[in-house]
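Take a look at this single chain, the form predicted on its own, given in structure tokens.
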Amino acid sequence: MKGNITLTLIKPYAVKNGYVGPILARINEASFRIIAMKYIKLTRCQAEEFYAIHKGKNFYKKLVVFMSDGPLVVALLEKENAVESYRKLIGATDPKVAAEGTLRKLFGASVEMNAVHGSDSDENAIREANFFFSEMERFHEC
């Protein structure tokens, strides 16, 4: 399924502010199919492991704290060219410069408290999907 899945996290800031429904509605309106989803709270260790790719960068420690600060929604999305399509839907990391109508523009507060995560490559989408979901948790039509 390479190229057809991407992972999103609706981050603790967005969950706390009641944006889960509106974000999921926009994902649905953009013709993504949710093939797995759960509501979880990452431990600090889990956040460190998930974001290990950023270890050593100046924002890493704040990111780990932010992502383990409260519950989040994690979903595996399916659509042709999913990563690129979802990156367009979410917009730039900084809500101030994100395009109008994108999820980060609509629901994010700052670079540090943007509303959603989206996989940045097909390879990372697979790695991230495997981090959060077993094959049994993924919906597949027979």
Given for the second form:
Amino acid sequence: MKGNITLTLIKPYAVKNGYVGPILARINEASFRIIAMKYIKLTRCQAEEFYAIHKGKNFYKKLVVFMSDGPLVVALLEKENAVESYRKLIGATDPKVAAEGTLRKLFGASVEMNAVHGSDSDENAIREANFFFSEMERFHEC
Ligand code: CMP
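Switching conditions: you have the form predicted on its own, so give me the form predicted together with ligand CMP.
Once more the chain from above appears, this time first in line as the rest of the complex follows.
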């Protein structure tokens, strides 16, 4: 069964350029429910840990610098088949090849400055959600 959560980051580049509102509006329009959200600046160490999966790749150091460059928005999103559905909404990693109307096409500048992150698997969605949010910080119906 497909999971129903995914984690997104609205990256420092997008925050700096005033894209938080327009990106959140599109997330709402696409029927994702925000179940947790924070506005924080990552330390270098936190950015290294979050992207540890890419350690050793040629873009890793630049990615860590870019992601700890300023505040970002992190949100936990809920929807049926959330990972796949959100990856459709954000489009390809490189804005140049992302489909028209996707978040990375609309708001990204380059593969490094691609505006948003979205989890790439259910397993990583859970790992990333646990990285940023405690159970107490997540909205639950009671
Ligand atoms: P994101 O979804 O945040 O996950 C890893 C990030 O690495 C990716 O988006 C890109 O912003 C960044 N990145 C930088 N260079 C590359 C590259 N050549 N290929 C893939 N991802 C890259």
